[in-house]
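Shown next as structure tokens: one chain only, the form predicted alone.
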Amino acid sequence: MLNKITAPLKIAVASGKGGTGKTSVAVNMAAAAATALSFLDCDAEAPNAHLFFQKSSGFQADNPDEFFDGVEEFYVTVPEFNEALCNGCGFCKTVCKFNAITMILNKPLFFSELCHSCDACLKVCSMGAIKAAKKMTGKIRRKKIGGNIALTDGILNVSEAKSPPLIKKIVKKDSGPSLTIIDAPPGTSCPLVAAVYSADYIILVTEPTPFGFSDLKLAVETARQLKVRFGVVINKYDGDFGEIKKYCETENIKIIGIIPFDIQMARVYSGGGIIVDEMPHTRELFLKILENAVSEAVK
């Protein structure tokens, strides 16, 4: 199945909450895959799938920058003001729908924690005082990983409060010819949409607990707004909690995996291992998962 992909396909996968084992499935699927692949890492505030591959390759040093191949800053456009233009007419701060820019005593004050780069105070500037400035907000990262994965993440500069722009460019400029594993950002806000607006399916892992199927019900109804397609993926099943397999015959949301809670997938996991390598018997299964995605996502 893999190997008959023809055009680009974007798999994304994603979780209504963190710790559900999200990346986990992203990675291990990745690995498990013998075919060539470009894996986004779009979880910006906390990028971690580059640990698995850094464990796998021997990889030690103190700075991981220096792990990847390449990184590149990455930059947004906010405005500059020049007060000894500024007539203080407040048209700035009247188009400005993020309320980044106020008046006080008829000069703009500026707040860049909440603008959001749509450039509108520059284009209404009639005594040219705004010019646009970069800002270096984060940075990303490639590596390639053995001979089929193509590795990119996003990492947000500390306090830096939008990652949005990023994943955009990241989703945007390296996916790949063929296929795309995306790790989206845990949740149901912006972020999350911003990596999976334009996949083709999304993989929504959940854990069967109370927690995790409330936060499930979240992240098929944001699918379902964004009008992508998607399926199920029950992680660390232990067989006590139906709920969620009720919920979805309900919705006729398909299952498309059930990965059993076992100990020793842990103790590999929380070592930083990659589940597949270290325990062999576990490659069909997450194979299976991402064929099954494939699957669904071509038809």
Given for the second form:
Amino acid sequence: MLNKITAPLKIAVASGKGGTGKTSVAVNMAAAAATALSFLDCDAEAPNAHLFFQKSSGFQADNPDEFFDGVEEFYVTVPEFNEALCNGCGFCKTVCKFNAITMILNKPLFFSELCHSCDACLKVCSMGAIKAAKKMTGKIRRKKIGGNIALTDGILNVSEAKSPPLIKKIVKKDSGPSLTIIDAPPGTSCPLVAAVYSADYIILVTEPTPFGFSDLKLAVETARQLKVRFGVVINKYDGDFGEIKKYCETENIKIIGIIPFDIQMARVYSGGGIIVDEMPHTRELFLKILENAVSEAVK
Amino acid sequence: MKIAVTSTGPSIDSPVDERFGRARYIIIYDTLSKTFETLDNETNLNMAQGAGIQTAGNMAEKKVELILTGRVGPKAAEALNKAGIKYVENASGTCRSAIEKQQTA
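Given the form predicted alone above, produce the structure of the same protein in the form predicted in complex with the partner chain.
The next block holds the full complex; its first chain is the one shown before.
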């Protein structure tokens, strides 16, 4: 059914809690799909999907960038102040909603790490003392994996705090003509929203722990506010924690897959391997999750 | 000389607030007139980000020369340095006792 997708269709994989298995589910669905797709690793603070594709393609190098076919630098706009032209009016400070500018002795003092590139200061300065400058905050890396998968990931520079502009650009530019799988960052704040807001469907991966369950509820709230349809995958399921199933039933949320707790899967994962390749009997399981998500998305 | 102390309350006898940017109040004591004024810092306290640098900006505007507080963050420290305002960390007790301690020191 997957090769019948002819229009763009974005399936995002998210979780709330980190470590529930977003990347495992996303990578293994992609590997099981056997159809042309785009894979966007939007966990720009710590992208790791490429590690799994890297191992399966036998690549080894010290610089991970070498694995990719192309690396593009990513820039945001930040203001540059010319103190000689500044008359100290402080209007730039007043309009900055992010407190990135303060006035010290009638001169602006700017903190680029707080700047959200909104350009407000650039627009209000009547002295022409502020001009637009570019700041490189990360990289976008692309690689064709095998015949089918077009991998894109974003990687934020160390100490950079804001991943949403980078994530938005990847989702906008690199979503494919048919199926796109988005590996979203953890949490339920701006980076997550940037990765999933335009998705057709979100797979919320959870695990049967109180923490996994608690964050699932936050992720559900977020998806509902964004008005994106979603379903739940319970990973590492050992049958001991009944609350997630009960909750999904009460909230009328579809469970589109259950992945059993399996020490062998954990071994393959921690060795950087692709589970569906090294444990072929699991291929059907991951394919089914993707197919369920796609059929829910196009409903 | 104006000395500012971050304070948990509006009075000079309130305990010191250990936070600089997100201090609830700031007591500004004038060593010449021996009077103080209270600055309500609630706006900065509730800021999502950048509380320290904005509070530092206010201190520069008030022509404060010395700040007594618990700890100053790195960005606030940069702003205070630029403004030429000195600060002493690890202040404790009431604002009054912190000022007295500083003056005898």
